[in-house]
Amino acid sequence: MTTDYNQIAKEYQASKLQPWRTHLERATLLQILGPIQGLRTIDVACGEGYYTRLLRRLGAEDVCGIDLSSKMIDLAREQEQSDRLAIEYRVGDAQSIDYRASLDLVFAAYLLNYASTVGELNAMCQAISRSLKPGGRFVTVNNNPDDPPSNFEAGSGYGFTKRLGGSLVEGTPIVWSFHLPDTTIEVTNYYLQKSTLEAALHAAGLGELRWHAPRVSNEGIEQHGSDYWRPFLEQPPIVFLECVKRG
């Protein structure tokens, strides 16, 4: 059930423009990141480079975007041609990256939730860790393992829903459906408990783990009102995480 992003590259690009992704997802990530001027950075599972470009505009240096989908990388490179930001894009597997402890920041908007087994998760975390300098940070947003299946339809008011592909045990698919004006696309994540994620990160040498709930931007409140965001904030379908490479 692995998602073939080559088939939905442009549609997934369009899904990044849904208001919740701007006013909750992006806003929270920016708050967690803080100042990143001059940091050597990679964006893993970068897709068409939405966040890669944002990281560069915020002042990150030597920025590289990596994604398994060649079509996504094609879209990212097309945008680099029309709006040159000195970003390198590569087709690559998150489980095999190795920057030899040279990076200040590894960023990933949805990565760990693509691990369907503990073995895959461990490989991702080890790759992240070996790429970071001691003291370097990993910042990510992930499907929220604590979001109960009873809440999976609650995102319909924001343009998405989730469904469970079996019993809620580790490795079970969780399928996100993004409802766009002209079509619906599906993206498959996998359920792994927070404790499993934490254990893999700790085993890879990443500590100071902090989980963050989503926060709505002031612009989001101004445009849609506080009541609009309340269901999302009270039972978040996504969760944010930061941790630090131990010395």
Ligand SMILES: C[S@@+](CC[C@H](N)C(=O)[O-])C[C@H]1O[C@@H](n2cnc3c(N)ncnc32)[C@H](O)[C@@H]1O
Given for the second form:
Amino acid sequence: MTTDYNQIAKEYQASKLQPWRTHLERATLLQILGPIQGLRTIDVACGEGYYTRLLRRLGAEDVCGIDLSSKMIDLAREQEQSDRLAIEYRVGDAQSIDYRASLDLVFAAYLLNYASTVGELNAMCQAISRSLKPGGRFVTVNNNPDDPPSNFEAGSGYGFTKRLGGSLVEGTPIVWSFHLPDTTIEVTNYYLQKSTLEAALHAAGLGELRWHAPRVSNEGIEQHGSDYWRPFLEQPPIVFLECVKRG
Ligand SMILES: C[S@@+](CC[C@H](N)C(=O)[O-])C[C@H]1O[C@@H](n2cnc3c(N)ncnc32)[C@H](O)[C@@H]1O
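Following the display of the form predicted alone, present the structure of the form predicted together with this ligand.
Full assembly next; the chain just shown is listed first.
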């Protein structure tokens, strides 16, 4: 069943404080993004705006965060009230966005893994593509479809585990549990093979696909040591992807 983020908005926000979020997830996304000053950008599935604020602080312009969950958008707007960055937040479905080829960059952390069917995935990829200018970039991170179920407990050292809701076929739920200091929350993604993602992106007019493995920041190594990160890096539970709107 689709995760209702309205029920767990605050707890999900707390999960962004786990060290792997900063030192692997955010560090890798920063490297992939590179300089983004002046780029017209949206953050789809923005949640409470963790990356929306980062994109703005990196110099992106006209930044808009969009999410299906009104509670997530409430949290994002609260932060915008207390620390104004000129970000607009909207409740909306990624499948129906249309910025009419005006954007330089579409960013989405953990969106595509919410597609439970090829139809939903195609709708997301087409919406992203029709919003981008030719030459504009799509940058994303998602559950790693190549992470084998035998590795699903390996995240416990970092504060999360995964479990499979059936046999490993397209559309099968993958339930992530985030083990927080006071509680555990669960979010449900769906398994779609890398080749299915690639086909949907290509069909939507997005090319130059590059998959990226996570990289750890220097601060992460200084604070936790290399051994701490080894299991995550050797069999990554998440995977990064960038592609470009064809001209
Ligand atoms: C795992 S959270 C990630 C939030 C944020 N990107 C981050 O990294 O902190 C996934 C988010 O995707 C949103 N979401 C799921 N399906 C969506 C859709 N079809 N359109 C827009 N947002 C969606 C959820 O409401 C949730 O806030």
